[in-house]
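Next comes just one chain, in structure tokens: the form predicted on its own.
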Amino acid sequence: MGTTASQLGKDMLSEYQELTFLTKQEILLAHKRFTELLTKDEKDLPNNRVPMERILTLPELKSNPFRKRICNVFSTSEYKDGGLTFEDFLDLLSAFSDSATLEIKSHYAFRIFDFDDDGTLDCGDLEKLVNCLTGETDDTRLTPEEMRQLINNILEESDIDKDGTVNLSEFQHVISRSPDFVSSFKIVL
């Protein structure tokens, strides 16, 4: 599917539209925004990968507490550096689009929250998740007792099989009871 960054043919546009939840206009805007992140020399090369540092300059990600995890989850880089190709970028935007299904959104939310990539949300993942949401300053950080109580409450509510972790199906069960999840899990360029 590789194409040079400076052009996006009709065939590629149609293919991208078939493979994502994005409209042609959204794909063209994504292409424009992605291309703006490339250096002059990179624009004429096929299959460019924009480093995570440049991706994080996008206003839509800059203030997201999970911005680095989002890049790492959607990156196909063999170096695990969070750099994104245009296809990676489209996958990210597609999963966060209004048209993406609850199943797709919850799958990627789970992967983003699974900080150690072991397929479950354990106490360590939940603590990192809470710290991302509350901020990690002395003013906003929970006390160890508050954190322990909150994690216990989360597990009590979510851990159906009582194994001390939340797996994908348990997470999806909880998310299915959250009516505003789909509308809040989005990034719009």
Second form
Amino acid sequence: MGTTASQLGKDMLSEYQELTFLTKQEILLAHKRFTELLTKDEKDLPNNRVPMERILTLPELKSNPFRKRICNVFSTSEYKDGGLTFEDFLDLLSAFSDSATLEIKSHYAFRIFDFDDDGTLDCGDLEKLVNCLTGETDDTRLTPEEMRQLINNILEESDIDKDGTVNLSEFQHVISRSPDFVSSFKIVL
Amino acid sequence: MAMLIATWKHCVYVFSTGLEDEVDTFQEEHERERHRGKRRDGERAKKKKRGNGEGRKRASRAGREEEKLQARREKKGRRKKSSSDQEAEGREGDEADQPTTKSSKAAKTRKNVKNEKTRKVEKEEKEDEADDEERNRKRKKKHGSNKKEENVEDGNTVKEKAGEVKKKKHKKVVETSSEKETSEEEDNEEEDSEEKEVRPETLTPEELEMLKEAVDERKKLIQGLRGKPWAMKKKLVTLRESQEFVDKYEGALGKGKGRKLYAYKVMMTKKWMKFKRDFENFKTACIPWEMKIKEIESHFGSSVASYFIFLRWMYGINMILFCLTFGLVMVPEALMGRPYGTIPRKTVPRAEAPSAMDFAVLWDFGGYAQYSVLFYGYYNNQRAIGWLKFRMPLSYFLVGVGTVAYSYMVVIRTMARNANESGVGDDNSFNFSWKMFTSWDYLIGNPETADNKFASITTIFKEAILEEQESRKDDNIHLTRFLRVLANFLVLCCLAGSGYLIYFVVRRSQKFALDGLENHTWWERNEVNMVMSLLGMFCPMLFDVISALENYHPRVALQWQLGRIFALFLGNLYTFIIALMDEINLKREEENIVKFNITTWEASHYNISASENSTSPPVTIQPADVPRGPCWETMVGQEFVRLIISDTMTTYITLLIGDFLRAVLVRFLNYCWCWDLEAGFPSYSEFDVSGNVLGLIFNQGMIWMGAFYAPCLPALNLLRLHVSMYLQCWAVMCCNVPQERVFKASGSNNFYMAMLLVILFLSTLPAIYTIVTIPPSFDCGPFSGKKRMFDVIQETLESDFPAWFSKVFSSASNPGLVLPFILLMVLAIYYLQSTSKSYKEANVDLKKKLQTMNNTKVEMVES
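Given the form predicted on its own, state the structure of the form predicted together with the partner chain.
Following is the full complex, with the preceding chain placed first.
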């Protein structure tokens, strides 16, 4: 490894193809875009980690309300700062690619929505999720009463074992029936 | 004991000399990889090591039970020692964890030297004890099988821990990183690994099966790896290790005799996988306009992109249709049929000849264009043409049928696939959760679109909550009802008016045509097409205004709007067709008169030539001078081609004026205008997905309808779609703003497909009606001289197939057979539908059961 700064090796490329849902061209494009994010002196170092702030300047992520969560979920950094290496970046693109399976997409969607990283979607997570979806401005926000009603409805539908939270399998069950999750859970470079 | 060790080594030597080099390089490779892996993965390696030692011990214990020979037992003891050594090694592995390549290489050379030495000793022994050789061999064989069993068990324990397939590697780490080990033990290890390579042929079939299974397990793991939500590092490590394992044992499995087939199969699967991957890459690279569409997708979200994907899909279908008509009809006729000017139907009549090359005439698809392969009338009714004996009329007929059949097949298949993908589409049980979890479109990369999306999601939430509460206060239900009725009445008036207008215009144009087109202005000649295009342009806007009265929910409003536009287009198209039918009847009357005239004309000619000297050469009549019928088929084809052309023109012109010019004006006049044009009244236009899709669908309907009489239509449409793709992509990117209400693509996908299917059905109806009921013209087209067009099938059956075939065919088309068959199909449909219903019910039941199960579980825990 450590070849992220230079051109990708041939065997690395084929391994990445084996391990992701991306095609060769997509991997090369991802590599190009990733190296563009690196500063001059970083390019020479092996195993770069691009800080989250710079990842978020990508136009594909710029207007996504979950951008910080996405970085945090895919980051393997020890400092939990959301920085991404090239391989993390590939993981991200693979999960969001056209041909990724429903399982992997729903798994990562769950982790993105799980704001406190405790393995279940509880009321706090759902509230944050609604706030992300309705935007930052005040006029689009829901009132506390509406919020309570909405969260109750959601729990009523998808919390099958009635423990007050939505766990991964419940989430995947709900998602797997949805007609447009796979087509909208996509990011393309 | 020393002796035994020596013989042991000897045997190994005998069997392994040929392979030694190979093994060496192999191991070197592994070492390299291991080092790479290690640098990344030091921590995990430590953890695993302990487990490995245990696994090994277990394996050796199992092996021991079957052990009978004294020597074997002794060796076992040693082996056990070595493995416990390794365990110790593993515990203190922290220091040994970073072995340099140098040290392991040194160890290797030492081993080699050792091997050399033992070999020399063994050579001496060989001379002395030639008899022992046989015995040794036997013993060794036994060893081998035992050893192999261990390996298999190794594999099995690994299998048990599928997913955590680190074992192989760590074993090797221990082996070579430990410099404390005695040289004897090192040798043992060396032999061990060599043996694995060497002697699969000594395995029993069951063991072999087990090994194969283990290998297959790994292979499956490799394939499923990309679907695992692990970090890339973990996936990489697992991939490499499994690959290593597979390579190693696959090689071993492939070496024995009789297993060549297996080796060959393995090789072929590898090659096939690589080929498949390359082919996938190639295929995605070949998809046209992928980048363009993705760019649009990231700016405008998936709904606008869905239009372009639909456009591309249409392009694909038209490409196939074009290949069919071009390859099987137009080209054969142009190359092998009689050339232009040899027979009357292939010649421009004398009266039209002077103006046949004028641009205005050609633009109208008259003159030389009319008398060419582009239209039905040009084709000859000669049964077989050219040296290939190409059956032209049959081919023409079959291509016409094939076009329609192919279109049906593709549309229905796509619908079925869409339905599959969307699963149980009408399931409403997760209404809120879906709105919550799947409403964000991750493709949106444009801040403006994102803002719109936020707003629309908020309204969706609010509406859903309101609906749930069912406390929707209706401010004045009577007024709303009245307005809705009024709106529908207005729309109906519009539809009826547009229908009448088209009918009126078509009838008037027939009058003009009878007078002769030359006496009329351009407008009068193109009235029909222009009126249809203008109606198609302005009526939807009118509907939009009217629908403001109704005060519907936006989604419902959109459906109404789509339904109305659909009705408008359909009404227009069908009025056009009915008017065309009138015209066809007129032409056929005219044809009868011409037919009568021709017989008299021929008779007079014959009389002239008969009255002259019969020895003189007969008067040659130029084909251009022969009187001919009106050929209604070509007329129909021409009408459709003109319609397509004018439709295309209006689409492009509206695009340029409505979008581009408007955007330019708004942008540049904004500097010197009294109000804000960008935010205020004209602003920039939105991309109207549904309207565009409808336009595309109707355009395709016209192609299906007219393609039988004008083989050039698919080609024209292909051109049109190609230009649209570029033009609209450009227009969207440069002068449209994202939609205010962002609709999802997938919900409407099958809706569009269903519309396409309806249009396909409705457009094949008139085409089939004309083919079946109206006799073809007597002097033009491939079916001239026949009573009906489909007679060509019967003719082929009678003359080109053996007699029994036509007999079978006629008995198969007997109503006594056809009716039961249809009945059977209906029953099958009914059966499938009822089973699907019962599956749905079973689904609901299972869900209920799941819930009650969980409830009881919770109660049990609580009590």
